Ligand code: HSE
Amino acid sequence: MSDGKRLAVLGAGAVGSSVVDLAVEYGHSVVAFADSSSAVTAADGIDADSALDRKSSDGVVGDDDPDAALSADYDVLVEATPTTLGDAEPGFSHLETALERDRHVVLANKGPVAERYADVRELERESAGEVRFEATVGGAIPIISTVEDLSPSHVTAARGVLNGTANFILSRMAAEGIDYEHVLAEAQDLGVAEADPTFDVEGTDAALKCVILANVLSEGEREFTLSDADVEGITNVPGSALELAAEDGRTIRLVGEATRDGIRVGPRLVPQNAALAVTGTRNIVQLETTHAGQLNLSGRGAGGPETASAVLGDVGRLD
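Just the structure of that chain by itself now, the form predicted on its own.
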């Protein structure tokens, strides 16, 4: 484990807030914390409880302008603002600013490595800072680091169930014989699905994760973006399809696959007792390797503390 790092955390959603809450437990200090409209900075470490309480009660984390966090004296920038598509802004500019200052960057935001991977790697090459992004794929599950440990050249494919919301809906549809609309409403009531679930149920979120995996497997030889992915969501999966599948000992899961040749995401028939038939909000990734066979990595693919553990794991890997 590395020595304690000074963190600047951008984004005060579930992940960013959890990083701030847990950083000290992992031996680090948070010297800057920002949401979209405010920031709090302190050279010797902010009062995390105070900042989080203020966010909860007043909707802001502090009295400073958000830019103050980006210009603070930190070792690692934790980019946990919402994922945006296309130009991946403002996350990409935040990353660029940190690397130009020779600082490290740890991403929870998928945008930069899903939509501008080559640009990120070029900026990284010109910087003394390093970019890590375990938290962008599979929450707490150590997928990227496992691929790195095996060496991307020895991993031929990654496939799996990478969106908890879609998996919860399909699991409930199968278990209860309820149709999509009813289960979606239940998922929203439970907080498993967003008020606008489009990103999850149309397959975009899973596709972004597969794009990132394809970029890692390709090792810079080819750049993938969301536009390269063949994506179908679960909104048109009827309850009757799950019933028919069950009669044959199978079920339906939203499965994504990433290789050096491309990305596919869509509903797939899988045996009910297969590893890919995870239930509820669990995620699983299967890595096909040249020497180690098939490796299955499963666990919690989302959640504030879970994803923050991946962020802080990345911080610990930095020199």
Given for the second form:
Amino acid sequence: MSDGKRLAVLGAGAVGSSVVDLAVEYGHSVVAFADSSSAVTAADGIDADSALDRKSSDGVVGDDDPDAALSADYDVLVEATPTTLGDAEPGFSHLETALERDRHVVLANKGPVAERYADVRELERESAGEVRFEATVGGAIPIISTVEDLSPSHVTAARGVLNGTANFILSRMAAEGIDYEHVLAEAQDLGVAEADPTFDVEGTDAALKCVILANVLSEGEREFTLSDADVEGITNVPGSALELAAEDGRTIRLVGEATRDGIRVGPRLVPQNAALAVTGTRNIVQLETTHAGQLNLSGRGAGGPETASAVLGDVGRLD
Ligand code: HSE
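Take the protein just shown as the form predicted on its own and give its structure as the form predicted in complex with the named molecule.
Entire complex below, previous chain first.
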């Protein structure tokens, strides 16, 4: 295990807040914490409870300007601001600033590695810092590190249920025979939905995760972005379709697939007893390997502490 690291955490949503809450338990200190309008910094570690209490009560984490976190003296920048499409800003610039200072970056924000993977790798090559992003795909499930362990060239495809919100909604729709609008608010209450939940129900979030997996599998041979993905969400799946599927021993899951040739995401009929038919916010990823058949990895794919455990796992992998 690596020595304790000094973390700067950007983003005070469910994931960033959980990283701040759990960092000390993992042997690290948080020297800076920022949301979009404020920051708190302390060279010997911030008071996490008081920053998190202040976020809940006043909507700010401290009295400093957010830029104070970026310029603090940290070892690892944890980028947990909301995922944005296109130029992946402001997450990309945060990453760039950290790498230019030869600091490591651990991403929970999918934008930089889904939309600007080649740029990220180029900046990383010029820096003494490393970029890790386990938390961007499948929450607590160690998918990226498993692909690294197997070696990307020995994984031909990654397929699975990669959006907890959509899966929770489909599971509830199947159980209750109701349409998705009625359970979206419930999913949002669980704290697993994206800041913009259309990302979840329209398949964008699952597609971004598949784009990241395709980029990892391709090892720089080809760069994928969201525009390469063929995506359909669950907004047009009526409750009656799930009822019909159930008559046949089947159900519907939002399944994504990434290979070196492309990315597809959409609702698929799967047998109710199939590995892909995970329920609730669970995710599953099936890795097709060249020499070891199929590897199934399943677990909690979303949530603050769950995703924070992946972030802190990445921090532990850094030198
Ligand atoms: N909104 C995502 C989900 C969170 O529901 O799976 C993890 O990326």
